[in-house]
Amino acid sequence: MAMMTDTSPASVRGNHFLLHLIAALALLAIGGGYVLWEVFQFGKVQFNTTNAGIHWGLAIVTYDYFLLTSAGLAMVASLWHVFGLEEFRPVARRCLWLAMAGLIGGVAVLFLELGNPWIALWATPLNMQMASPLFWKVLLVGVYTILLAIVLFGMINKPDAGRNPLMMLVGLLALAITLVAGAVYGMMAMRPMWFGGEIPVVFLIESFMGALAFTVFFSHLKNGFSHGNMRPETRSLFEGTLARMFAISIALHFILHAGRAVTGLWSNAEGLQVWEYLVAQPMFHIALWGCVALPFVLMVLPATRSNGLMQVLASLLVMVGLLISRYEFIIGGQMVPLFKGTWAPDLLPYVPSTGEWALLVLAVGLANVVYAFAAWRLGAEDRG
């Protein structure tokens, strides 16, 4: 097979990635600097979570968002590494580096949210709470990180690196992490909005959908958002197989999300009244119609599916909509108090603090720093 090469000069690519790295470092400095100042100054009290029932705030939303996207990206890369689908070869390397970047960004936020993460590193595996999905989630993420790092190490500045047999394990771990992460919520019978056997499937679809959105966006970013600079193989993938997979995953996400909302509105079960509040919020409809329905249309219509700017728009909308949906799911599931009394209102209020928003900025900045540096110096973009 002939070697696949980039159409843009190496010097141009290097300058492009260096600018990306500088912008990412600036974002990291802003978000990280503010967060570290607040953490050292005030500790976890800076978060607007309370003992009344909102224990997991925007930090956990951010962590799960990046972790599940990382797992989804590893699964997309497995389409070539494991299943040998040649169409996905141009984006497989990019997906793996993005998976590591997202993983680092998400775990960094979790560490800052925990307060003393070093205890969790040894206490979680040694407590042997094997009945808890969280126990298995931590172990799976640990092994996944190590194996993903080994795979990427073997690719550094090796544009002709072929399929890695370790990707079979990485792909299986990514799938397991996604399903177990869903089980963490789906097994909580005391939280009716979360409880249900369908939640792992919801997480799997959302993980894959988010991964495709990141793949599309960063592929266009690498080419300066110019559709003409994209290699023919990649452009054909984005207008064909990947676009159809993207549209199908968006449609499934819409059906599951809308179906759960309708069920929640119809049911009179205690704990599901939170859906009345969520559906009344503008962000719910922005996420459902603007960030799910609109991207689906853009990916279905041939005219917009083959337009580079429309592909970028669809990917951005899905990224934002997925974050909103994750926020509504995690926060909404905690808004109904477990034990009602005069001390708690009907629904518990929660608004992220400035420090929690800064954690999101930190995650975005750190993930982009990792990816931009890999693209600039480690050959993360040599092929695609």
Given for the second form:
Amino acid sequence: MAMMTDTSPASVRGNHFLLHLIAALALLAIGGGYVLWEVFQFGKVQFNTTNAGIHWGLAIVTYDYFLLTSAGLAMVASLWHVFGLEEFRPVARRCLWLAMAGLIGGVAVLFLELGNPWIALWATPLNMQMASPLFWKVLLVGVYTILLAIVLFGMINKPDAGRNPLMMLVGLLALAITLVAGAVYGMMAMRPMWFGGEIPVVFLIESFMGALAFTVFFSHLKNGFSHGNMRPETRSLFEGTLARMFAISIALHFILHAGRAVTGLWSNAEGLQVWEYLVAQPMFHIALWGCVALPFVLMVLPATRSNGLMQVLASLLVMVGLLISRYEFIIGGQMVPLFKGTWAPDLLPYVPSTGEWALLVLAVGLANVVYAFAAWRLGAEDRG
Amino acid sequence: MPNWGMVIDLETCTGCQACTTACAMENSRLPGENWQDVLFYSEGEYPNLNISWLPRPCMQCENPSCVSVCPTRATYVDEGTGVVLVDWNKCIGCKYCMVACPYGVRFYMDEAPVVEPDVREAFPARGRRTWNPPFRMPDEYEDPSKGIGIQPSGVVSKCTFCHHKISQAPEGVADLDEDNPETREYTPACVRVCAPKARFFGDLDNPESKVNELIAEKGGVRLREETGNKPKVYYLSGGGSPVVPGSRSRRG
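Okay, that one was the form predicted alone. Can I see the form predicted together with its partner chain too?
Below: every chain and molecule of the assembly, starting with the one above.
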């Protein structure tokens, strides 16, 4: 982005990527080391795989969180690449590298969680089970990964090459992945907490909201968390259009999340009693009020919207809140036992194992390694 | 081709769990991980208490959601018998079928032992098997492509209606009945050992079968019809209360 006006010394703008990479590698070593030790020592049973009823645990929460964030980031990048919104040009390249970083972090966790991941590589595309949303999800993610990699390889040599027509496909695939990921849960009529045609839309909004949060956070990280170090056009984006988009997406997320909770509390249908449990938990309110309502207020009020630290705070809160919401959604949908008899508890207990937390650490570490290395060596960020 | 189905008479069933034990022996199940289980339900409080039980094999649905969701077609309906099977060579262990099964009848191998001590450690595995139980079925019966035998790691398993037996049944028979010497060997283990004769197994497409007669005359019902899965296991409950009380209705 050579044409842009530089307002700060090069030394304060984005020369910390090596440090970031070292920190990320440390995180990856801790999470990945623990995960691999457990897998080789005890097997994947350490990831809380159980027949009691919670079949998808924190590992799947992590995978979906990273995958949907990746898809959202590709959509944000498409605002410039596909729709030509010039305002988003300064963040488009960052978003695409972050999309790849998130994708790698999420898929790595999925591979570690799956029983036979290598069989999935050939058995899924070759058996063409078109009735399965997971078939489409795997297919779409595969093509998305390849196309995103092509776009990024093109950027390594020509970081300022302009809008890439291939991004039309990448953006479309990101949209489709998000909707299909929602359908994976929304189609489950036997699990009333998940069931509903609105779930793909919920996922779409959450994906976009999460992507905006990551864009804000990593843009500030790149500038040493100093608003003053930002290029004027980037600052203008974060105080204007992007902040408003962020606020609107947070509001939509609040409406859909709170609306589903209220509907669940009101209904007498078997399976929806899980909402009584979820709403009684402090985490639900931390996520809804602290990590959704508060960031909304921060992004709506002009004084806080234009404050860099408040932007960072809002983005961090949304990132955490989204993880909690996704956890509540995926785990909560399985908590009412199906055909286990009276001697099973009314709601199945679930606490993530140390191995599952390590998978989350691994995903965060790996995604940051990819991004920081790309920023340091592959031109993901302008350096000085 | 026969369309095998099962009828379970809840008025005759005593909840003795002989079916559970026979299934475990026949199919080399891990203790506590029962393809065929008997679920117990209690309603009310002492002294106004009612206890009921429900034998629950795989429902072998006509329109199975587990088959639809499987991304690799590892779960499929066997054309010769109409039974839902799992191809362990294709199963990726994503557990979507377990999530999508309304009846909770699927099992993943990689879990902490349900019953201690872990018998897998007492009978360590050779080759692809995850353990090597002394009571396993003859090796020649094992067929990983049908989910029959000792489960390998990282795959999902389920009741096969004793596919290795029923698939050998003489052509054209209406019922597989343990009282009939000609069909005894082909009768599923859970049906064969049922002491009060609460289980019947036959061809749902054959109008002469005993199972069809019972379903018609005694008002056979299927579980969770609202899901559209169309189970091929029918329950005879005397036309009384719902077979399975929901947890909300139990709480009153």
